[in-house]
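One chain comes next, on its own, written as C-alpha cells: the form predicted alone.
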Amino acid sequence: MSEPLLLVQDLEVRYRVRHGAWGRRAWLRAVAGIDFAVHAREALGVVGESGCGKSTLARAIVNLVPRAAGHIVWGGRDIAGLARAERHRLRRDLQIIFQNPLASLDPRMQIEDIIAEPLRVHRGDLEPLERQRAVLDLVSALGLALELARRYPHELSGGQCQRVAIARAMILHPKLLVCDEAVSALDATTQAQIIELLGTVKDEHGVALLFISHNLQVVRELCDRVLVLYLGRMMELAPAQLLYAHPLHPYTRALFEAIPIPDPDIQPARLAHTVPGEPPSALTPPPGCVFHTRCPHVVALCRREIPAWEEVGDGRHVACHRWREI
C-alpha cells in the first residue's frame, strides 16, 4: 500500500477544566493512545457516543487544538515541527467543514466572498476576475443555484449553507477533508444529498475524508474503512464491510444494535439488549479497559489491565480482552 497522506500516531489531547464543589483545575484527557493512517482516495470513519473524542480529534488533526503528546504527520513531516509559513501552507491541503453550517459562515459577507476569501488567502496571484470564476465554477458543480452567489448566509437553508462551507473548503482543492458531523444538522433528505456530493468530491477529485458522525448508516453508505471511539480510546478498527457483518468489540455491538429497524415487532426487543447507563466521566475514567462499567462481558482482568491494541487480520485492529471468545 503506498504512503499514507495523514498518519496519526499515539495522539493525546487534554484540557485543564474546573472539577469539584471548590472548582479546582484538573486535566480532562479528551483523546489518548489514537493510531490510524489516512490513504489517498479514502474515507475513514469515525463513530462514537457524544463525548468519545469525535470532534476533539478532528480539530486536532488540523491544528485547531494543541495536543499534549503524540505525532501528527503530514506528508512524512510532523506537523508540529513547521514552521508558521509552512504551517500556512499546509491549510491548503486540509480542511474541515463544521458541524453547524450557518454558525461556521460570517453572517456579514456574501456567498461568493466567503467561498472566495480562501483564495484571497492563499493564491494572492490571481486576479479578481480569475477567483469570481472559480467561484461560480465551484457553485455550479455543487450543485447551487448561481443568484445564491451575491445572497447572505441567514437567506439559504441549512442544506444550500452546508453546499457553501464545502465549497470554501473545495476552493483550494485540498487532499484530506475533515468533515465534523457534517451532515447531523440536516433533514434526511438532504443529508442524502450532501453525502452523494461527499463520495462525488472522493471519487472524481481524489480528496480523501475523515468523516465524523453519530449516524452509522451514513458511514456505512459513504466509508471505506471505520474507527470506533469511545471514552478518547480506540475501541476497533477495520474496512468497513467487514464490521458492520461482524464487529469484534461489545461496544461496537452496542452501536449496531442502537440503531433503529423501522418494524414494530422487532425494535422494543432490540432496545431492551442495548448497553445501560452513560459513559463514565473523562476526568476520573475507569481502571483497565475504559468500556468495562457498562460491558455484559466483563471479567476481572477486564477491571484492571488495559487491553492491547491487536491487528487480527484483514486490516481488522480491536482493543479487547475476551473478543475471541464472545
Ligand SMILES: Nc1ncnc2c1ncn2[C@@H]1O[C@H](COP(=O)(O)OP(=O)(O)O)[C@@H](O)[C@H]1O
Given for the second form:
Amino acid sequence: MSEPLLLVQDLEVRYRVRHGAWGRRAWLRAVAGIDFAVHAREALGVVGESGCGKSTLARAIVNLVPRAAGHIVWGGRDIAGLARAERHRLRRDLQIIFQNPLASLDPRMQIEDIIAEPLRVHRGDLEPLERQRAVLDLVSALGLALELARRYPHELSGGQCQRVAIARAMILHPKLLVCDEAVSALDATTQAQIIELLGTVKDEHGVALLFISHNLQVVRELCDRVLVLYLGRMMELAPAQLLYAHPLHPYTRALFEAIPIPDPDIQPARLAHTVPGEPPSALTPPPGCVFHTRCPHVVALCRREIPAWEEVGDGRHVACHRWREI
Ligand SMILES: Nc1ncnc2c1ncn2[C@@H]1O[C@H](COP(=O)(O)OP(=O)(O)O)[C@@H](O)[C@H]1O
Ligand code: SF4
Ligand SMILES: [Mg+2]
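What does the same protein look like in the form predicted together with the named molecule, given that the last one was the form predicted alone?
So here's everything in the complex, that chain up top.
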C-alpha cells in the first residue's frame, strides 16, 4: 500500500477531572496506545460505545485537544512540530465535521457565504466572482439545490445543514475529512443520503474519510476498514468485509449482537438491546484486558495481563488473549 496520509502513533490524551465525594483532581485517560494509519482515498471507520474516546481521537487528530503522549504524523511529519505556514496548509488538507452542523454554521450568514468562508481565509488570491463560481460548482456537485445558497442556516433541515457543512469542508479540496457522528442526529432516510454523499466525496473527489460512529451498520455502508475502540483502547482493526463476516474480538461480537434488527415484527425491547453490562469508568479502568469485566470468555490471565495488539493476517489486528480459541 502507498505511504499513509495520516499516521497515529501510540497516542494518549488525558483530561484533568474532579471526582469522588471530595472532588479530588485526577487524570482521566480518554484514549491510550492508539496506533493506526489512514491511506489516501480510504474510508476508515471508528466504532465503539459512547464514552470510548471517539471524539477525543478526532479532536486530537485535528489538534483541538493536546496529547499526553504519541505522535500524529501527516505527510511524514509530526504536526506538533510544523511551522506556521505548514500548519496553515494542514488546516486546508484536514477538515472535520460534527454531529450537529447547525451549531457550527453562523446563523447570520447566508449559506453561500458560509461555504465561501474558508476560501476567504485560505485563498486570498481568488477574485469574488471566482469564489462564487467555486461555491456554486461545489453546491451543485454535492446535490444541494442552488436556491439554498441564499438562505440562512435556520431555514434548512438537518440533512441540508449537514450537506452545507460537508460543502464548507470540501471547498478547499482537503485530503482527509474527519466525520464525528456526522449522521447520528439524522433520520434513517437522510442518513442514507448523507452516507451516499460521503461515498461520492471519497470515490469521485478522492478524499480519505475517518468516519466515526457508534453505529456499526452505518459504518458498514461506507468504510473500507474499521477500528473498534473500548474504554479508549484499540480492540480490533480489520478490513470491513472480514470484520462484518467474522469479528474476532468478544467486544466486536457484542456490538454486533447489539445491532437492532430493522424488522417491524421484532419487539421494541429487542430494538433497545445494547452490549450487556455497563462500561467501567475511564478514571478507573480494569487491570489486564479492559473488557474483562463484561467479557463472557474471561479467564484469570485476562484480569492480569494486557493482551498484545497482534497482527493476525489479512490486514487484521486484535487485542485478545483468546481470539484463536473462542
Ligand atoms: N472535556 C472533557 N473533560 C473531561 N473528560 C472528558 C472530556 N471530554 C471527554 N471526556 C471523557 O473522556 C472519555 C472519552 O470521551 P469521548 O471522546 O467524548 O467519547 P465518545 O466520543 O466515544 O463518546 C469519556 O470518559 C468522557 O467522559
Ligand atoms: S482478553 Fe480475555 S477478557 Fe479480554 S476480550 Fe479476550 S477473552 Fe475477553
Ligand atoms: Mg463523541
